[in-house]
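Let's start with one chain on its own, the form predicted alone, as structure tokens.
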Amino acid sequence: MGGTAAISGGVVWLPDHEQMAAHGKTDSPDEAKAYFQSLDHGEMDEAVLGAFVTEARQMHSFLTGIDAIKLTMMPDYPDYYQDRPGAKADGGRSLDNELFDFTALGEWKDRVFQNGPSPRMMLRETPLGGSSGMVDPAILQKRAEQDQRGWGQALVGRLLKACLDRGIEPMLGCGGYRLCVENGRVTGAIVERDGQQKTMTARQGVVLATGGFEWNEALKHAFLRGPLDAPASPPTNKGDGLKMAMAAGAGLGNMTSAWWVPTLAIPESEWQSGETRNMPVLIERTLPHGILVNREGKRFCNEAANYSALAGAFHQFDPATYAYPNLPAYLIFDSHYRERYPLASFMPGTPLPDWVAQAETLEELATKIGVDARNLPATVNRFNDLAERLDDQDFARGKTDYDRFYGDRSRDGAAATLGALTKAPFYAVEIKMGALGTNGGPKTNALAQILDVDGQPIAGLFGAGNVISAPTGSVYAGAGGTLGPALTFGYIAGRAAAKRFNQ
């Protein structure tokens, strides 16, 4: 159990939370409202935004009061718009996990979803966390014997354990098929399990939590705007709750939209059922020396940019060919990139798998990745003539705070993103458009309620996550942006059905 958000990062993107006034820094809801709606472009609803910006406070103060869950805010993790009305560009909103200790749940603690090793750090001591990754040896071993876990895991073991210790016990392996709807409510679901379909009675109501349909080929293409090839989500986000939504007359809204990231397919790594596993591409791409270029061989996008908005430079449709010139595109790096960081889990100074292509030349490393040999010696000398001047005009890569944060931070101002490539060999990987998930789906109102195609509310059926429509639209506000408004729908719709069945 646990899907995406136990093998995510887990961090919790939340406003006008309590830590933020120990730390000096303000907030509000009419903050948080602002900067998501300077960039709307109409998939909002006013009272769902307004309920998650409101009630995100209470369902933190809730669920910590309970030890369900238990956060540490980021002080300088940006907000990914800085320059809107109402973001925090010195960061405060983005929350992390401390560390939970699994043995606490006994029987349970092998029943958490994961595909690999456990993580032994918190997000706020990695580099994706802004710090250095480095870590006593001896504290990782005594958080290993302990089973100490952080990121995702910690999130969904806490949450599993303020369950466990009320006497609820989820029941696994129970696929959604379709609900029970009798004179207008729904009264429960049917679920298959063992090869056999049983009906669940709901006395309060159903809550659709299954997650987005990214990995529902039949979905995608009737409904996302452009290609998702290579979701970084577990292939079990099939779009079950989506569908039972749908044929209990649910309307539906962001359809066309999905948390986008870049990533990297890893041929040798596999998910627990056979798939290829994707790998967002957070890091790689904002590091010096390295570019983002199309099969024509020219950079189309500033690389360090926000993860999920930079699918729209992937997602470009050219009429006059009838494609997306920018799929594939292939991340491109010179051997000072080699010799200085990661790429995915290859290290520096070890060899690379034969999925790389490698060539002594920039001509030879365009041929052998089919891209245009012409072009890309000609995009590599434009964009080192930028980069040794720290002035990318062609697209302001390293301007903001954000773009900065994931490059290389031994090195101040735009260095830490730009550096030219000049090093031979030089290097190449195909980058994908993945998602960690989809964010279209049933709509909701403010007491995340589904609505019905009417607009009307669907009686005794609720919603929260990537099964629903987005309350924040399309927009990833910033670390942790699909877990704040989770959780945070996950508690408005518990009060609400609770509410319903006390009256």
Ligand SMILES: Cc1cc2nc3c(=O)[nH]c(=O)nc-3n(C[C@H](O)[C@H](O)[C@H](O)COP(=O)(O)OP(=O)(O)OC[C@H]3O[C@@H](n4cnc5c(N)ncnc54)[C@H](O)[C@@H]3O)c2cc1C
Second form
Amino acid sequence: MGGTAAISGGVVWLPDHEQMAAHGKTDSPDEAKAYFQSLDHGEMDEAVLGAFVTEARQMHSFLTGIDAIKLTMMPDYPDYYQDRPGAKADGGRSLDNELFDFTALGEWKDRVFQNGPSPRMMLRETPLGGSSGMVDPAILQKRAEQDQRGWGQALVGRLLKACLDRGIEPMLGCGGYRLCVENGRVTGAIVERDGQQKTMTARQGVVLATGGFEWNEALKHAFLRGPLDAPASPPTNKGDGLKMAMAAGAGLGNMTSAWWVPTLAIPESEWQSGETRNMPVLIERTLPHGILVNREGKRFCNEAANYSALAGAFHQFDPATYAYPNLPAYLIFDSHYRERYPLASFMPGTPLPDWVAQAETLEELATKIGVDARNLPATVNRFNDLAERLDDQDFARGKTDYDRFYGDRSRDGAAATLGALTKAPFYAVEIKMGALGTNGGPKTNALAQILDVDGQPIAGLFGAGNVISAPTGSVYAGAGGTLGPALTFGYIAGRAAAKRFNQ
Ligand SMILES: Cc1cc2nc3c(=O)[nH]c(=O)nc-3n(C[C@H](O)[C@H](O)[C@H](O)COP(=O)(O)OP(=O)(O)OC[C@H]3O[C@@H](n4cnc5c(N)ncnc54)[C@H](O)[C@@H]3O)c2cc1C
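Starting from the form predicted alone, produce the coordinates for the form predicted together with the ligand.
Let us now look at the entire complex, which starts with that chain.
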């Protein structure tokens, strides 16, 4: 119960929401629309985008009013493309979940999916939300005793409670595989539970919300623009909803894209079904005393750039070698980094696992990981020179607020992300191209109705979340840029199905 959302940060990006005014911030659907349209490469539909930026406010107040969400604005979290029209460079559109008391869920408490310890902090109390991560241990202890959880657990927990309070019980372990279509109208779905197939009839319509296809090799190869080897989401997102929609004749959009993120495979951490868990790399590549290099031992990007857009650098294609020169990529860091900052959950002062290569010299390190041993020392020298001048002339790292947001906030300006690699031993770890989920799928209209290949609504079929062609195209607008549209389109789909469009 809960999918990727339950293990996510739970941050929700919403334009023009009610809490902005109290912080002296202004916004409007038009500003948000202008922001997206300035980033559009032809994949956005104006009416669908318009539905998101307009309905987001209603969704927020409706779900808040029925206690199904409880969100608080993170005032300083900047939008990711700060120089674009309509961007909120000083933040305001990203919202964090208040802690939720899981004991309120009764027997459902342990059915919400999680992989690892329950988050006892709100995201805005952690470095990911721009804070120190230091919370009084007595407070944390109390939260643990009361089973209060933050992040995506709080988001899903509250939504589930609101359903249970209204007598709506999810059926777990129940997979949908085919839609039932009668006279051109979707009337239900064939599901499988305990090895038995069953037809479920849907009076109001079927809302597909099965997440993306990032764990389906065939679909990834068929559609995506480049490798997605290490998804950060749970392996339950196999594209079943996409296949159901295709079989019902849906037209597709945004299929080459995903909510890309560089990831680090953690071999000792596995999903229940045995797949290696891949962790999004947001902070490690941004902190001082580290750089990303390719097989040639050369830097190829602003390491601190926003994670979703950064995939473009990983997916660069070399026509001469007919290969991706920046895959695999490596994070190289030195002992200054090691003494100050964590790598995933490995804190300074604790031993690193053996899958992190280390060596006394950069040449030796390069040889160990199969990177050009002549280039790597030259690359590091060049970077050190730029870092000491606090001016990355090669990739402009550290020039924007966003670049510095995930950096070392005890250091001012570009020093939050720029720092030389001078102290041995040196370390290296492979960084893969992953995703938080895919974002292409069946196209919808502004009522979340799924459209057929000719652009006509398929009667009785709706969609929301990563299963559909994202209302915001391939653009990850700011923190919460996937859950904001997903919640809003869930809300739109629910209302439209309740009104029973296309009888
Ligand atoms: C580590 C991490 C952190 C993230 N943090 C954020 C964040 O802070 N803010 C943000 O906006 N985004 C974040 N994301 C991305 C976000 O979590 C996803 O984009 C979002 O959860 C997608 O929602 P969804 O409902 O479409 O899919 P999911 O949340 O993945 O849910 C899909 C559900 O469908 C079920 N399902 C699949 N197939 C079937 C089937 N055939 N029949 C029945 N059920 C099926 C799955 O089991 C699952 O429960 C994060 C992702 C990761 C991995």
